[in-house]
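Just the one chain here, laid out as structure tokens, in the form predicted alone.
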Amino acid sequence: MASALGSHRRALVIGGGLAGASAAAALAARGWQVQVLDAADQPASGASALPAGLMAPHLSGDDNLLSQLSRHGVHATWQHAQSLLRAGIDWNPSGTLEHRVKSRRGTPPVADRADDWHRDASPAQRTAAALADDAPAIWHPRAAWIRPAALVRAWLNHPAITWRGGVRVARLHRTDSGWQVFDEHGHEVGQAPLLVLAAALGCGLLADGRLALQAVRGQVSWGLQSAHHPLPEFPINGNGHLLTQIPTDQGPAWLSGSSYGRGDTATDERAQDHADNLARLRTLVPALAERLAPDFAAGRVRGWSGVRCASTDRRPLVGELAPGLWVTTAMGSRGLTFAALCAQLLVARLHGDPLPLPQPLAAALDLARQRPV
């Protein structure tokens, strides 16, 4: 593909969230001039506008496909976060405690081994999370909360990348020299030899049904932390998650969630979702949930909701849909984990470079595995 393009290293990326920004940055790093088009006026205006999200490796007793992929993804994002983001402001590489709430008490939930990715949580970590000494808990040192919008802006802050917001792409047209894109009024808004679709659910519309995508609504609950009810310095995940010490203009905040509404595309704030988030907190960290319950009851908890894009098997989709037309989408609730890895994979395949992960794992992300609905 790279040789066929010759010196015409111009690319259009449709979508200004995690998937699109990471693809643009990866292309720019390889010498491409990239223009990013998005329907919103500002980058990270969709699901990537989440106030803060958790990036953590998935853990399974048999080290399944998702677990292996997640480690590669965390490694890729971690490198970018370290070089681009401000610790304690844009991200916090503190590690996270995973409360294995579905594991039988007293039974190790994974193979009896510790490595660089996970180990048994210490007594001090369990105490900070207000969990019992024998609670099935794993510590992930390579985990962090991240502000997605900060990472998106950092990726787009490259001299070879230009941003153009307020452009709603409605149609694609293949030409002898590449691709043209048109807005809803039929006006051409860009053309380039290479076109990357990274517009979440919008990819399905632009791909004329060749991608099987589904909407998943998620609402998080958040509030300001109280000095009278201290919370741990690190996130906790398991059945949902609890992020803490997120800086705001009004002081440190906590964030918890999220709901999972398959097929729901509305972004209104819902009392029932707040109630569901509290119920998950009561399973995840019972004692800490009781410290936060009065805020829920008094209406002091705020909400943020967005619509995520997922594939039918809940793994991202990356690959070439047609000559010069590439896709990176369906990050689901793991955009922070997978966006950078998918961008690396896209560029490696585009240039014929060594892949950033073993071939069987790369195949597990390839959109060729999926048949359209």
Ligand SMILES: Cc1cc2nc3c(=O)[nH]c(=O)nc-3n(C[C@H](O)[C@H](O)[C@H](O)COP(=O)(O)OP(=O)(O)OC[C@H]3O[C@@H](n4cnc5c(N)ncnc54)[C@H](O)[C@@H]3O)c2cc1C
Given for the second form:
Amino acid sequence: MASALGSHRRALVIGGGLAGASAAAALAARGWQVQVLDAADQPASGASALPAGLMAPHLSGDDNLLSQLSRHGVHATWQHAQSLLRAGIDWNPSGTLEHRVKSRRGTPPVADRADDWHRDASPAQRTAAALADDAPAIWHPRAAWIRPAALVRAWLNHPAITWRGGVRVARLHRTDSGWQVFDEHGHEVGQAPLLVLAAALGCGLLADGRLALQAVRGQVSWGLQSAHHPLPEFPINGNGHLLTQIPTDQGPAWLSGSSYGRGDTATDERAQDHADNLARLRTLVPALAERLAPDFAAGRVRGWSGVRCASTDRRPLVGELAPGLWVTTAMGSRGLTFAALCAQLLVARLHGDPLPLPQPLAAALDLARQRPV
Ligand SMILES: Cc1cc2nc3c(=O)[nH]c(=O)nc-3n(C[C@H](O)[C@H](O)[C@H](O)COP(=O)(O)OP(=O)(O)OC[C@H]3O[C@@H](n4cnc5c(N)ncnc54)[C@H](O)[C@@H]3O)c2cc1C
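Given the form predicted alone, state the structure of the form predicted together with this ligand.
All chains and molecules follow, beginning with the one already shown.
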């Protein structure tokens, strides 16, 4: 097969959500002409259609792999969001308060040192979240809510990237010069020396079952904020999350989630998921949940549901599946944290550039860790 890094750097990316758009942008920035193919008519139509999501570093007492990876991921996305998105409209880099609520496994350890990434929440921040003065609460300055679709569209808005929607890729074929892709009618819909699979659960089918991926349905609940019941200016996370001050045509909105249905691929709105979200909110921010409970009871709360794509160890999968065939997927519940980092890693590996994170952390994202299934 001719080298994908020859003089004609053409790539096809399948999937136009956070994973595919970030990969397309990273390739375009490195001189590639990229076509993005997606089954949907519009970008960000899968899980990335989420109205707004939280990007925050993960905190653990022993600073585990996920915590370290999440800081690299937040750093990567932050750079893009800062230059591409409108603060207060597409994202809000306010920082977040993590209420380290007691779970079935006990209260998570609170880190005993402050650094650029976290510190003990201040009394004013606890008060704004209507939490007790001694509530276990950490402040993460590098955290934000983001509208995924805004980031996807900004990434795709590059002269070297073309978008083609309404194309469901059903089969891949390797040739001497790269890869051909075919739709469900057997028509060739593209060919290029480099092919990147970023189609979430669709990657599993296209990779002939060589990736172990799980579907995890989720629903968020959201509603309009009331002037009578003010909410904090920043998100709160812990067991689930509460995002606030998200602008809509009808005024600022709050959003809370998310339910978790392993193996479920349906995207209908469910009363039970709203009830689960309210129950989670009651443990996360009890006083604020009581302010919102009447909206749940009166049916004023709206829902959005989607399907996450997760790996068996819940870390993303990035790497080369076959010569010229790369994968970036399994963003799980953290597409905003991980998509940009995975795109950087993919392009660095492809070009033999320095990696964007230490080798052991890169290995923790590499699909080579998954035995073929
Ligand atoms: C309820 C809920 C709440 C969430 N909250 C957060 C949060 O707060 N923070 C956070 O970071 N993340 C959150 N997530 C996760 C986040 O939404 C995902 O990690 C992210 O959107 C995944 O991006 P993706 O590009 O991998 O997948 P998707 O956005 O699903 O994109 C995959 C694309 O591939 C296309 N496709 C699939 N098969 C084919 C095919 N055969 N041919 C062509 N195209 C194909 C699809 O049409 C789709 O556009 C949440 C998810 C849910 C469901």
